[in-house]
Amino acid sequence: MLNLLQVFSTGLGLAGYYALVAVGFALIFATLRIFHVAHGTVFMTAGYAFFGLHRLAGLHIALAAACALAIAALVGLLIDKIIYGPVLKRGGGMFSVFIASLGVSLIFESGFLVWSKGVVSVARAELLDIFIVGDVVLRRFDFFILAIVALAYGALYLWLHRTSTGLAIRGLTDNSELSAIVGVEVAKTRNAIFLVASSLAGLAGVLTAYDTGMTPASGVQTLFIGVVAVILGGTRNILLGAIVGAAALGMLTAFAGYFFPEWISFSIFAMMIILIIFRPQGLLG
């Protein structure tokens, strides 16, 4: 019972991480139709920037992080500007910018893998400080993690329902086409969805590089678990879908890992196979 205490506690720091990273592209996916592959670079990079600032420049580590934020909101802005945009202005289809935001995503991890070699890049050189309840020990960076996460999504709540670009996202979630014919200034939302939504995957970078480390396979890695995730969840109510399918993936994840880890990878694909066949618009689709 302990042990599954250790494994449940271990999910919810998981479920923090996953819950970012898919809430971000759902907002991306569910607005303007992109299947946002490059996204995973986004976390990377920021991932990345935050251990160069931090570990190796010595730079604070507030500061660090926020320069670590600014550097994956502007990626991600720059994507969509520079390789989403013109794909679509010259007639290319969602699977052209799709196969585009892929060759992005594995440019980036090349380049990533030539500067660290392949080594996981921690940003930090101190160990992460543990308190023990019974038989349990508990680690105070998942509670940090999701103390960050529930500030993150109240604000984003507040962003979606209390201000006039959030209103504006959310037509464009409903019907954009309508969106566009009543007035709303698709180019400035769609601008602020892709740096918000980056930012997300930027904050995940960072807590991740700091917690874990980063490796150049990270990126693909917890894209694809976000992307499962909104699929869990389904994207009609994109916070509460993301949470939802967040925090299933995090339990299943951290269970799967302590009773059959070689099976993880199994585990979660079969989960999204199986939800696409029965209930393919999400739990709460």
Partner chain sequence: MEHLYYLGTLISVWIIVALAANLVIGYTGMMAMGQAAYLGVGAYVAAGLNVLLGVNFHLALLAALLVSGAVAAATLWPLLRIGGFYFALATLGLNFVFFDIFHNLGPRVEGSEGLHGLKLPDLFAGSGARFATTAALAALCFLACRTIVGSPLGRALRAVRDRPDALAALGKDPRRYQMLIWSVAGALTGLAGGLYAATLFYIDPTLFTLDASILVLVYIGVGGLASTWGSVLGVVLLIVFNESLRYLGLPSQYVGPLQQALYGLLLIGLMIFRRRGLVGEYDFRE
Second form
Amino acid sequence: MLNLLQVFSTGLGLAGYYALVAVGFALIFATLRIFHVAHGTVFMTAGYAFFGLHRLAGLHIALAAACALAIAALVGLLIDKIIYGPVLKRGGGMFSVFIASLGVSLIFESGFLVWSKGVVSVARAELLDIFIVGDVVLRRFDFFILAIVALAYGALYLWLHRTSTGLAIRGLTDNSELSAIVGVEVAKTRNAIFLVASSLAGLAGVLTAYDTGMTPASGVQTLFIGVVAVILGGTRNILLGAIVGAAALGMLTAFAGYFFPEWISFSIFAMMIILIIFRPQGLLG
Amino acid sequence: MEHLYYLGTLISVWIIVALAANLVIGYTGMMAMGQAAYLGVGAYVAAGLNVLLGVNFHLALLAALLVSGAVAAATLWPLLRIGGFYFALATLGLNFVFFDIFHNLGPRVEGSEGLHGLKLPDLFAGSGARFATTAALAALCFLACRTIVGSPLGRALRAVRDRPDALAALGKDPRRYQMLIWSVAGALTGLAGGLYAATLFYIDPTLFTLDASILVLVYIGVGGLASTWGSVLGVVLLIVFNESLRYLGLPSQYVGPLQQALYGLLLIGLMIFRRRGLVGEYDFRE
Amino acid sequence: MTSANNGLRIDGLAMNFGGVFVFDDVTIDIPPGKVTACIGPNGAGKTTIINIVCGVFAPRAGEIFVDGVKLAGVRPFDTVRHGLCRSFQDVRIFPFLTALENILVAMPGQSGENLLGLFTPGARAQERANREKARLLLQTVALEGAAGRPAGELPFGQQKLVSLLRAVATGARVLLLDEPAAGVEIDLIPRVVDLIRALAKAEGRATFLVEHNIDLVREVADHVCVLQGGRIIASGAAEHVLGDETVIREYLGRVYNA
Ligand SMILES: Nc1ncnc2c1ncn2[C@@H]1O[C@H](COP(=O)(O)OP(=O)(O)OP(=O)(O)O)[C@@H](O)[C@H]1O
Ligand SMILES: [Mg+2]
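Since the structure above is the form predicted alone, I would like to see how the form predicted together with its partner chain looks, so please show that one next.
The next block holds the full complex; its first chain is the one shown before.
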């Protein structure tokens, strides 16, 4: 009985991470039609970079986090420039880019595997900082995550709605040809999309590395959860869709983890398949 | 010699898997990203029947073929109404769904993660015999696939791939062909799964993950889509190449990641420079 | 009992896409052995008629009969079974199949398309016979030279001819041809004309022809109906309709001035 609330709060914490990864993925998918599997790689890169800079190189934690974010943003941008660009330029389509993206994530994953097979984790002391309401144990860190997610979403909202680049991006989700006519500078907008989406994934990566830690498999796992969240929420409204999808998935993961922990990925992907079949436009679409 | 036989057997197994995947991906244009699921079903059916129920391995192989074909048909049925990219995504999800199924429901031998202790009949008993039998089966599959792709059925498959709506207008239901060939591919992959179990002596769920499905994609991507010889070529080249990595004298913990990184590079290189692979007749158009 | 073979009848068809009205009360008889043409400006709904007959869209109202039997709940791939086959305005050739294969794939009842039939000797004999038939079809439009070339590499007009032959090869008694001459190189047009004539006159197929090329319509059509502004504004014998004042003013005039 007591545990339902407990599970609920765990779910909210998870939803925060998912929302950060999902919204960036959705941004790229909805505007550029790129199924960016390596978005998970970017997420992981930030986590490992954070670990490396802070734990190994001894950088101050805030500085290390900022550098990790910058590295993630840059890696995301470079993946688009060096890999996707050429694939598209040589006549490849959505599926070819998807496969190339899988290739990118294989390469990074192998690199992290060489680095360490196990969990890489930054600091855990503050994570024990809890307080108890009724009979539910709450982690202060989860509130921190949610606050950061709220800030990131607020900034993203302002960016999308108050700047000319944001306007162009929203144009892309509606009708790319139209925006081309209206004169969106495609290359510039594209870079902005990748930089912003990758920083968001980087943020999630830094937080994850700090909280539960990273393994070489984290990237693909988190990415696919983000993908399912996007499918759940639909891409009609990127921000709302990603947050709704992430919240639903956070809950699903938490509840599945509590009631049938052996079947978590089964639940997630079975739900994804069912959803694709019956509501490919997403729950909100 | 033992090791060469083992390699030959492994190559034969993957040739069957690649041939089957090429039937659906290369010839019919269905983005099958979850072939590992059917491979696992075949392996678990064959090994489970043989190890736990003492069923003769030949029969167990036949059962693997039939059950995998049926599972393939059953999984495709709901997916047929979705098209394009979401189809690929849904088949990709099969990897995760079936992994949990194998992991949670798959039979295991007391005290281990998976199944071992196969009782193999003469045709599979020694490593030489096993190689000969597996290679013969692979050759048979090769001939069957060539017959299919060169037949009116193969023609219809390519028509499904290129313009399903036009084929429908000619009075032929594209889904009928998709169902048929998906089941055939599932069955062949299941047979390969049974043979895979005999090759490794041991199976567990980690053999049948997204990684295995990606491997299949790499094999036929390198060899060539819509080409039976391409399926063979891709598997032979990559497994031999992979094997040669072992002789570089690298510390053993680097070999796996190195292979993985090379596969990643290959996928990227293929998508940029040669989407039809070495001898392919078709490329990843979308 | 005459209903046993009276071709296609489109009766009181009405259509709209959501709130967008397309046409109302379209009634057309397409008898066997005759070419019935439908002309009308762009966007009048000519292709939509074919799409409805072939089960791509459901009409708002109206019925369709083939040889007196009402069609209901047809899906596109059922049409040939009911004796209908359509061609596409935008060709939709199988680009990676050769011209010959494009025609072969359309032939009905191939045992080589079944997994078990595939390995029977009967399938081989049938395939040989079909190949011969397909080659003869190509000869009727003097395209036998293109038989082995991937259809996607042929000039547009030749692709269109192949796509017509494809429909012919299904053996359908009723053919719905969507602008078979549009975009076809001028020197190939006579072959299109001859083919359509042969289908109707020599083989007795009921042929529904949607076409903008009025000269071609004049040459081959027995009956003409004019679809404009959401209804049939004129219909009847070709020379009658094409000589009609309103039709000339409303439609032909515009085409010729264009
Ligand atoms: N799938 C669809 N959804 C919505 N509207 C459609 C659809 N198909 C056609 N329409 C609309 O219906 C009308 C009739 O289209 P249709 O293609 O039948 O015209 P047409 O007479 O064949 O014209 P054309 O001579 O240009 O081929 C057009 O206004 C078109 O925009
Ligand atoms: Mg039209």
